[in-house]
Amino acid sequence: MAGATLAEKLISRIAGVDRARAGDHLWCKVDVALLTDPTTPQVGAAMARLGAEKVFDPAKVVIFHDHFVPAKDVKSAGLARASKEFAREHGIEKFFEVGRAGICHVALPETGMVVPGDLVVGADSHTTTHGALGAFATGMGATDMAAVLATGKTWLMVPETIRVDLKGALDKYVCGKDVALALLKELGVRGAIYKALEFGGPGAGDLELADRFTMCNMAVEAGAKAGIFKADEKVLDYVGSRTDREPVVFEPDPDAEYRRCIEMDVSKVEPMVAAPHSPDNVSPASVFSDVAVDQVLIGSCTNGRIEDFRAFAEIMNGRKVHPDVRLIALPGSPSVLEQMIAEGIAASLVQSGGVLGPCTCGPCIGSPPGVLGESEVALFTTNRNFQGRSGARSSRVYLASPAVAAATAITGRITDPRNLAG
């Protein structure tokens, strides 16, 4: 018999069987469930037709006032006062209003809630971000998030797996956005449906957490129901300052069965933008030197983490925002826009042009600020650039790193930082 994946190790501790194989039907308990405002109101009501008159552990459950921040119109703030009034009857404690919210996928490895080992569960695709961290995470629809908050329990057909190798370091000015879009150009959208992303090899472990992170965030992008490194010393670090908890550490198996093996030089990947309408269009951002631009945002629950500020200061480094483009910066958690203070990052964002905004996912979903209006084209750092996603239907979307944002910021076209170095 073949070893076993990350993905076929965790589900099997999670389901409590001694071997899940992929294409196993198995119900699973659930670790730690996760909800956001616009979501919430549509779980509730899909328990109450359940006939589910509480949640199963209301201490696994939290819920994150994220999405539309502050309230965008009247329909927004009842979903904001639902979720609250949703949270306060079940006694969910951990209820992240506005102001002390960040955007979920950001903030929820702030709480020390998820651990390695776990099964993650959210009302939101891009809850395979938590995979980083050595647990399964994946996203799912209100019905099944009701089953979840009613019986602590969900069932999962486990996975295939594909495995990426990566080798080398990253070069200067390029991170895991780029490795994520670098892997979208060779899978595409449809190229992992259904299958786990498990990423591995000597280059994984050089990896910082932040770029672990993007690139589970963005294993969804290619349809992937998860995406999951070993949790390795940096991992083990991360979570144990924030958590008790006992992590449950799993390393694949040297036979373990692969759907597919990809091999990666990291050292080789240029910085990358996908172009409209798609995250898998993807070139070197030499390509697009000619494309001229109306916005450029930073932040998203892929890109708004301090190392993303970081990077995206340290190209900037004084200089001015070009006089036609709007920059807008949203950090992903309140800890990250503390830190952006402490460091002077936030003070040096605002003296070069740009504006600073709340901790949301905002335009990456059509929603304040930063929503394009007709034939207005931008660079964002989020996941997704579908047609009419952030705004006008004419409107275009590039994505790219924080470094590409930066440099594009300062020349009006989208450019690849190595070209401002220094």
The other form holds:
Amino acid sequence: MAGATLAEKLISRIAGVDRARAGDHLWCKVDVALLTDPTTPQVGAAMARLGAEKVFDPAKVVIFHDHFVPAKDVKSAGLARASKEFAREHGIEKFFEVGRAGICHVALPETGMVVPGDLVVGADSHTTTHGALGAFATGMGATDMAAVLATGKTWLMVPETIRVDLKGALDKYVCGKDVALALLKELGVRGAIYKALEFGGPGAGDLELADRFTMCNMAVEAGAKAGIFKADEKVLDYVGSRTDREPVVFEPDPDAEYRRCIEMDVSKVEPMVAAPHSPDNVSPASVFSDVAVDQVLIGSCTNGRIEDFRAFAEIMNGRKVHPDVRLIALPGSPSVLEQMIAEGIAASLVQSGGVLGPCTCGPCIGSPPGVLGESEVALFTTNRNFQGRSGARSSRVYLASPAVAAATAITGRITDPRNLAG
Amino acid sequence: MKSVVKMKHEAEERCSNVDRGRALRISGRVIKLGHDVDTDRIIPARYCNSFAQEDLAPHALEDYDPGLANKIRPGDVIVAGENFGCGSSREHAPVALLGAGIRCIVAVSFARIFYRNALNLGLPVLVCEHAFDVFENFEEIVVETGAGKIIKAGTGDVLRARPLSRIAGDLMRAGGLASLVRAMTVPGREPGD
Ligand code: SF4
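What about the form predicted in complex with the partner chain, after the form predicted on its own?
Starting with the chain above, the whole complex follows.
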């Protein structure tokens, strides 16, 4: 029998079987269940339909208020309130109200709840982010999540795996976002449907955790069920400083069977941009140098980490935001914001003429601050640019890295950061 | 080179987990949509401040084609291309389509979270490689889930859909996960036991 992929090894553990094989349907035990403000009440309603009264284990459930908060309208306020009541009713202590909450996929790893080997399920498609910690992490809808909260289990089809072998080191002003976009250009938005993306190879260990989170975050943009890195020393240090829970570290077998193998020399990746209205509509940033923008957003679960704001600040370097541009900066979590304050990044952002907003999803999901008006053009560091997602149906969103976002905020046109550096 | 769909089908064929239960028969008109219809175009994020079907349904497919929701009649069947429902995990997407009157979706392929969400709500979703090339907008269509038959009512031509997995067949017949779980609930028994 051929060897096992990382996904097969992880699912073997969480399903309690000797050898999970791609195509098997297995019931799996959930280690962490993640919810957010708009989905918690929907999950609660689905639990009522299931006839479930209790949450299987309140300590394994975490709720972040990040999507439509601080409330964008009366209905959103109602959802957030119902979410808070759900947390109280079920004794969920890891309930984070806006102000204490970050964007779920930035803030969850910070809590130390996720360790390598875990099954993390989230009522949010970008739950794939947590695969950067060597966990199997995937998104689901409200009814599936209700069944998880009722039973502590979910069924999964063991995915086939696409192996992405990374080599080389990232150039200056290039980051995990550019690698993710370059990979989407190669795979397309359907390239990994039902599959796991397994990142490895000599270049994987050199990547910072922030880059790995971004790449696993965007795995779902190719349709993937999970994006996974092997847990290495960097992961074990990160997790070990936050929890006493024992990690379970897996490696893929050398003779593992992959559906497809892709080699990527990341040293050749340049700053990339995805044009409207699809995250796989990708070309080098320099192609878009005549696109003028009305708004730039730095933040989101894709690029709202301190490393992202450092990269952004390095390019800004005291320069002003272009007179025709609104710059919106939304830190990924309160600890990211605190660090930005400590390092002077928050002050310089405001001095450059940007808006520093709450640690929430914001216009990524068409929520304030920064909803796009008719025909407006924007450059976001988010993960998807579907039509109408961030405001008016006629608005257009380009996706890029924090460095491209900074260069674009300065010039008012989509700009390769290497043109402004040094 | 093999298409993604073919590769997926091969993967699915390897699992013997095929539905053998009673078929559902759905007949209606075709609402034809394209490839990569994402959840934001099925139900824009700006309306996800509610999960009530009556709030969502009027805005179904609004950013795909602003007038479309008004043209959908109860019983209609969506015929779409690849990767239907890509993007968000929002269950609002199948809820909105159900509320608008859609009773079945036939696509070349589905994004996986949407596929599960639809089944969990009892909305039949079938994978068929050819329907997308064969059906026109508003044509009459008959779908039989069990055998995976898709019939062009005008000509009587029959296309084959992928057989359903056993779990998918059970979910469709039960009308969704909630009913299925309630029906399955035996004290002391857990799913998977
Ligand atoms: S930042 Fe955007 S993509 Fe990420 S969780 Fe929030 S809404 Fe979803």
